[in-house]
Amino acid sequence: MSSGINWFKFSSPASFYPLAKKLAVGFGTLAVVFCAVGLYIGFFMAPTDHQQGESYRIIFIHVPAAWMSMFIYLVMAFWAGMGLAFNTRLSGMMASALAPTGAMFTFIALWTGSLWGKPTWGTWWVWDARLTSELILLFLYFGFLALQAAIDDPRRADRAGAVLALVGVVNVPIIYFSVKWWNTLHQGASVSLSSAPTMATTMLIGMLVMVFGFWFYSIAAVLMRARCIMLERERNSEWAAQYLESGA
């Protein structure tokens, strides 16, 4: 008999709920540590850029937020698609829990991009291919949230949101490759899997540490939000009633 963990049992909200709390605490702690270290490296240890001066330091927030905005959307679409294909309750809950965090990072990416664009381009906003496609991503998140809120039946809301999420996936590669496909003001990628980084090592380390910090934060926030969704949707079940009574 195998002594390994039966991960399939955690596909049930009743089993996943207590595990989510433990994981959220751990990832939340990691998020605080990594973000603190990443910000210290980015703002105090990384050298001044010879072209952009100190204004470039916004990349330590802007770039990780932009990466997370796209990555979370893909994960959200994955869970939504799983729920649509297999009609699993937990999949829809996870997709719903991911959307607010993804929307937040998309907004941060657009906002910090505008702050960076003013000293770099001389304007807060241009209808650049990457900026416009990133703005569309924000609208997709808002559309997903609004569509789910407009439908009273959670299962119908999950299916409708899943269709929108899957259709919107096409926008993610457009965002990523926009600087290659079109002549845009936005600079090309400083970090690529196919070439050496175009930034100083300290800058790269600081940015990657922030990426992990944002990633850990996303996991913690999504798990805590998923717990709330589970209790709300399963409030009439015996296991949820026990947790509601105990306040756990």
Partner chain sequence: MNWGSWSEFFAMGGYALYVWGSYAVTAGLMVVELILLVLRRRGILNRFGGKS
Given for the second form:
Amino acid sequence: MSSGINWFKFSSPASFYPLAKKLAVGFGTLAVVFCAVGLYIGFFMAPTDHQQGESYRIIFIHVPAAWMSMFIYLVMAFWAGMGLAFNTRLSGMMASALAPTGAMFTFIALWTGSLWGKPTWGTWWVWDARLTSELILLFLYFGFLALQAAIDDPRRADRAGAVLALVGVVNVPIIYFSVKWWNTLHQGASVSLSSAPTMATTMLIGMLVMVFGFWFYSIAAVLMRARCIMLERERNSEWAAQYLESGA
Amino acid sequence: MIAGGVAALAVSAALVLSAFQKNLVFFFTPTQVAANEAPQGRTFRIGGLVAPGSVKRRSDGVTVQFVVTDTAQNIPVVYQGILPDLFREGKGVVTQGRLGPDGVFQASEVLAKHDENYMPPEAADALKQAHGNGLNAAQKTLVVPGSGR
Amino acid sequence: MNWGSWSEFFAMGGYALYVWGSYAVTAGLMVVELILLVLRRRGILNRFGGKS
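What I would like now is the form predicted together with its partner chain, since the data block earlier showed the form predicted alone; can you produce it?
Whole complex next, starting from this chain.
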């Protein structure tokens, strides 16, 4: 394990805690800048859509939120898996810190999708594969949070949550590929790795800037929450006592 | 305890997946309906394009009739109700209802299925001129994944 | 520029309810999340910090 020392330097809460603060401030600032620029592009530069008129402008938050809902889940499962494999304290804390933000973006994706579906498709909700699997993702997040809340011992809560998070990973490719694998009311992907985007350039740029804005927001919010969890769980340790004293 | 939890979750995941495969065939294409693959005697959804020139409003003012096509097969549809904003000739549609003995689909709900192309109207017009009638571009909406299932 | 006036902007081509409903809830949730995080941190410092 000696070769891994550098890599694991920040895997102890004591050294990660002050770093997380700097990162949270930095990414929080970036998030504000990117969201402001993204919204400006989305509302004032991107043209009206030929089919949907102005209602398509929901895309600038719907797609970033939906991507974040899946991406945060993958990161959460990654940390959960690390926690099971290496039994590091920080891994479980990171997984717990990610879940509420992931659940929030899943809800936003469903909410904005519903408000977008009504005027375009003609319905708030349908049980097609894309919408159903995204709803299952929300339940996975809720299940993870409920399971962790139900177990008093944090390390046991981490392990139980990790198992749930890892099993639930199968749902993420199902969401992503649902529009290819099954007949759905939801249209296919406008942006994918395998083919050219089917969006006008300004619309695409606005959406991608918002993706980065949401991404940076998530990093900042998750790090803030991770700092809280670190202090709560390790409040009796020497390093935490020092920060609790100074309030830094 | 953890092993038991894994087992329970794996079973529930498998159940959800099989429910997906069985019940989430969201719509049938006119070709599938013509081949009797659609369920008989209960409501189901058909999806396809609204055939250009087929939309007619009957004299009572509320009944709309149109033809759903996948360019191979056509199904006439009758519907009474409000159509979504994006219901257009040549565009995608998914409609729920019952197939009558006369081969006419009695729709209880009509939903628009739009494609994943986002562009300003000017670009769409230019594309339409290049394509002739726009049906070719709209056919993308229709590509049915895994229809050889 | 897409909009002739601010009222046109707020009308969103007739989709105001849907567009602004989406943006308001999204922004609201993000702000609430940040407020809750700040409150949680204050709570921790109040309970365990200071004269421990």
